[in-house]
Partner chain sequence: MNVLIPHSWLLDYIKTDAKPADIANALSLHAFSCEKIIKSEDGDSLFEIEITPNRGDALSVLGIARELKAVLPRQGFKAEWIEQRALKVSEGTTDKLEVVITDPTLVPRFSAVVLDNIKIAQSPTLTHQRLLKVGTRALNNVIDVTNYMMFDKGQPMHAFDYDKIGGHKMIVRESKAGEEVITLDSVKRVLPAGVIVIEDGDGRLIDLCGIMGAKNSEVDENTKKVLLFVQEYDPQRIRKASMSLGHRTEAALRFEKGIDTAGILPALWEAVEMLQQTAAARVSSPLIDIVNVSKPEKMVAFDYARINYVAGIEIDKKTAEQSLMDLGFVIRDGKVLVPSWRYDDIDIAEDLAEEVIRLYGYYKLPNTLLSTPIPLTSASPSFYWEDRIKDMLKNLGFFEIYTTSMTTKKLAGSDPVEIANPLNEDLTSLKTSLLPQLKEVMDKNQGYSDKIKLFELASTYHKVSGTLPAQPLRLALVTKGLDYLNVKGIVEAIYAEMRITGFSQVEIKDYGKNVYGVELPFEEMVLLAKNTGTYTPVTHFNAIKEDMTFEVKGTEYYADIILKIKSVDSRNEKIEFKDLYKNALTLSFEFLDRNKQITSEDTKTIRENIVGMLAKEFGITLKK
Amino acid sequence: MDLSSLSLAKNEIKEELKTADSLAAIENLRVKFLGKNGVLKRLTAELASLSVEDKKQVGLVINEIKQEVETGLALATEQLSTQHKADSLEDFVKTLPGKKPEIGHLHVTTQAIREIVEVFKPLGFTRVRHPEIDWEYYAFEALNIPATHPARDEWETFFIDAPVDPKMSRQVITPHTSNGQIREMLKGDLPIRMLNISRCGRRQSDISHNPTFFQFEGLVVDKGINISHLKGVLNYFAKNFYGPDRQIRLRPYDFRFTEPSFEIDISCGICGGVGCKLCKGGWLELGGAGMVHPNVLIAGGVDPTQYSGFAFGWGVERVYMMKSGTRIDDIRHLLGNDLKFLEQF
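Now supply the structure block for this chain alone, in the form predicted alone.
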């Protein structure tokens, strides 16, 4: 055995380490070169036949080869183990069951709006949209509400910081959907069966009021319209939306844009009419209604000697709160963004 043969053995070992592509192949190389009957064991056994001087030189080379083999095997093992873990993780992730995306649903207010629209469709009501930010003229003046009326106070209505129009006055966040009455009549298309649903704003906040809310405005203008038509429509809605066991009542009231005017109450769906923290006395106010005031008809370009009409405006959220089975005792929950609450509907 000479140094040249050892050099060939060293090169052979390096090449075989390069081609090892699995942990099993590396283990085979370890046995081949470092095992009991491995190459290095045989080379070491041949040292006995060499002279003392040759033993020193050849022994040093064999030790170098052994160290290189051990280092090469360790490095190859680490690289393949890391790659194996990465491959295994990739395979594992690929086989995980898919995570289903969370599917939401319509907000309860949107559900209520759609249901209200469907109830009124058989009566010929058509849904329309009118501005949610409008001029004072449409929100108050044309509705027979004078400048001195409390509703036009800044403690009641949200006014927009914008230039004032000499004819239309200031801009407001509409406190009701009644501005749609004037705009609809000014189209000049008679008769009218309008359902205007829009967002409104008022400076009120308690268990039955939100500063922002949705309202639906019904308007009928035709020849020969009277209070019996109004009451018939309201009864129809109550029975179809709330169920045959719920009752409504009309209370005389004073609205500037209707004459005569009424407040519409419905028996409480929370307590069944006994009285609770929401209704106080068994009834809950849904909104106002009445026969359209002649001055409002005139502002809308309609001749009050030829036509008459009725109107009603109710809050969507409040109307839905009183639906049997909902048991919502605080209107503020509807805008609270609490998924535990909203997912119930």
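Under this definition, the rigid core comprises the largest set of C-alpha atoms superposing within 1.5 Å between the forms. Positions refer to the first chain, counted from 1. No experiment lies behind these values; they were computed from the predicted model shown. Compared with the form predicted in complex with its partner chain:
- The two forms, fitted on the rigid core, differ between the two forms by less than 2 Å at the CA of Pro252.
- With the core superposed, Thr126 shows a C-alpha displacement below 2 Å between the two forms.
- Once the rigid core is used as the reference frame, the Cα position of Gln306 differs between the two forms by less than 2 Å.
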Contents of the next structure:
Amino acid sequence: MDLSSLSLAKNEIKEELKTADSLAAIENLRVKFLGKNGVLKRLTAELASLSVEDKKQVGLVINEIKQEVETGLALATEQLSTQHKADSLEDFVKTLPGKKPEIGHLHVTTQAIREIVEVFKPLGFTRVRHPEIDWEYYAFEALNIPATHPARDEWETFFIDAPVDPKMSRQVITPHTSNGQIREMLKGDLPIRMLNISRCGRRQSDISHNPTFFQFEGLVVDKGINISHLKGVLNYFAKNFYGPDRQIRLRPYDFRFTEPSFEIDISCGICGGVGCKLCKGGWLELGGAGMVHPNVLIAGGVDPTQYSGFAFGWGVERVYMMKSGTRIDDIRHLLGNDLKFLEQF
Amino acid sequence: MNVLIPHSWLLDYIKTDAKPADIANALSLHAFSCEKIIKSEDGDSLFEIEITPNRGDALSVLGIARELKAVLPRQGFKAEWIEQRALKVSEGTTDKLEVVITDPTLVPRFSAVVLDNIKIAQSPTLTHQRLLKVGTRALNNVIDVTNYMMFDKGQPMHAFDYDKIGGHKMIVRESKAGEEVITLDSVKRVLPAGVIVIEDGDGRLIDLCGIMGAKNSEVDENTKKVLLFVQEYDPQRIRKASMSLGHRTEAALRFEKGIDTAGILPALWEAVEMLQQTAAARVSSPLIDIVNVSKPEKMVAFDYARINYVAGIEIDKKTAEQSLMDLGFVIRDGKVLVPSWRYDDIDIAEDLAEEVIRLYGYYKLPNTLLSTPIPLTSASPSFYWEDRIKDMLKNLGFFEIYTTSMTTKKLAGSDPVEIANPLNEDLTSLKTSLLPQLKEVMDKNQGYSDKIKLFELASTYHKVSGTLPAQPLRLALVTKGLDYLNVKGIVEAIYAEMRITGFSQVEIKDYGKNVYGVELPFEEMVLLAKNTGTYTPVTHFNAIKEDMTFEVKGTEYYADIILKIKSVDSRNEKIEFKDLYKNALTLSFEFLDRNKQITSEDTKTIRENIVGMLAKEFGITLKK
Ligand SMILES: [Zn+2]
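Okay, that one was the form predicted alone. Can I see the form predicted in complex with its partner chain too?
Whole complex next, starting from this chain.
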């Protein structure tokens, strides 16, 4: 060991100190130079073999190197830690949530109506709206529902406190969108592919019924319309609204304004049609449909020997709640107007 | 309504190789939805079946068995009908009943017979078990027979203690309002007018007809003579009475859907036979059978072409005819005789088409999409604007709210349309404004956030003399945590989105505590809306922008100030309100010359002119 090799080592150490870019690297250097088996300990040990004169000189240089290493390490540590503070704050900011613009929420019913309209649009159905408060004539009489029918009594339908019209009878809150069938036909334009979506009212309130709710009513009147068209259109709706693997089924039913009448079921999305707790033997009821009764066509000014048609009227909320995924268990939430409910949609 | 039908009971009528699951499936596919099969303790299967309102004939074991006879063969099963014996019971002469019917439409058919020598006891086990399966408790051998026959044949019956009928006389009439009767369940019922009742010779009401018998004439353990009573009542009167009394009995539910008139006497004789066997009964009177409304044979044209037209495919004629015959129709000279139990249900060719096609199987019909030309109809522009404005408000952070059309009188506004038969006190009137209910939603959600924005787009309802109420669509906003000018700005933005200019001032309601509400006439706005803009050529010259602050007095109208400033110079391209601090009004100006680049000298002149004009016209000064 001589002084020249020692000064060379000193320069190397200086350079090496500059490379420390983390606290861990500094710690490694500290061990390497100042540790128990470090460079400086080794150099000090080697002093023993030197002459007294050399010992003195070399000892001074070793001390210099030691001081330099210590200050160098301290400096690097300080630099790194201040540098690190700046870095970590920036990193922390990146972990914070973004400041969202205020995005509101459309009501579930609006979303449901839009999805329904989108499914029927490509099939040529045009959306219309007819009066919510209408004459008993359009809501019942013209639909082949006689005055003695239970739907026309005061326990099922809301009547308006207004004078009775000799021709049109009483005013009612329409209990279904089917008044639109007559009003649409009376416009006089054939053929018809109508989608009437409107608010309705019925005297009932429980977990699956609100006294006010929305219905969508499809009406097709054209030449040569038969049950297979009804099946085709409703099957198209079911597959596009619920999913391509879902099936529909027609069951005989009874409505005064259609003949034949059907209840339309859709295969259960949970069990795939095998039968489970949520369905009735693998099927769920979608709603009613049927071939327009000849008396209804006549009331609408349409010749039943030339034209035929089909119609369906289903609950908007009900149909939407049956989509797996919404998991709304009580239809009354929809009019509860709790923002904590509405913000989920 | 749903009925419970035990599988073992069906086997009284029909012999089949179909298992209970097959029966349920065949019913669901061709007739009625079988919602459940319930296993009973003794291993029997109980079908829970939903019967549609037109099919009162199927509210019995007999009715379901008749349907199975037709539908099981369509699913490849045997269905052999077990012929029922025609019963013949000799009549008696000792006892009599005097009957007065005030209005023949009350009771289309009145049938009864008196039985003596009655020994009250328990019913045999089979009767017990069957009643239990359909959800009825056994009481004694007489009452059980009447219940049993209702479930078996769909014929509700009643048994009176003959000796408790004053003067052995019955007057069938309509009730007067306020009359009282204590029914078998020991409940005192106060009647409205128009309920069918029976008064006896002592002037007492002894029956709430078709709903429940009266306590004062009930069969008890001491009964020796029974008047067995099988009727057909006016369905409408029964429903009305049962609904208004809130007493929906199994009998009422059947009577109001109409019962098979032709089935009355067979059921009566069968009940008599059961009572002979189980209660030692003897017939002690002649049969009383009063037919007030006769039902002639009903024939409907058999229109084979129509059936195929409705189905959209060709169904073999023989198959069609066989289907009808299996359902009990009789084909005679190209016409079809309707069976008595379907009398009120089948009227036209389409009704027969339904019978044939449902037996053929709806599931076998193809799915066909419409192939005729799409009608040339155009949608109302309202839907476009509803969607667009709803989206706009949503993206401005609004919650969309739906409230009920009906509300309380208090919230409905002045002179609202009223409901004649409200469901409850909270839903008595139709709203004339959207704001009160929307404000209520705001109040309810107070704690949700400091800043809440709500809107509703819906109809309001307004009386119109002599015709339907006006039902215009309106748009209401209610906000919390926004200041007045923010709310006004949103309203202006809506008008701008619809490109409506020159709208009249809308009133923004100040509810206090930083809550504001405003209602817009959406339907009228749609009429004024334009969804395309008008092009103004874009110039490549630059505008010079600059703010100026004036001291206003507060007595001026902002619109007047702006109008006057605009008239000062055509190069006033844009003037916008920026801020108002105390009486310092800051306006942002944009000066633009469309013919050449505007210079700072130009704007200096314009500015001086504006300041001069404002000082002269309004006494407004530029703030230094
Ligand atoms: Zn399921």
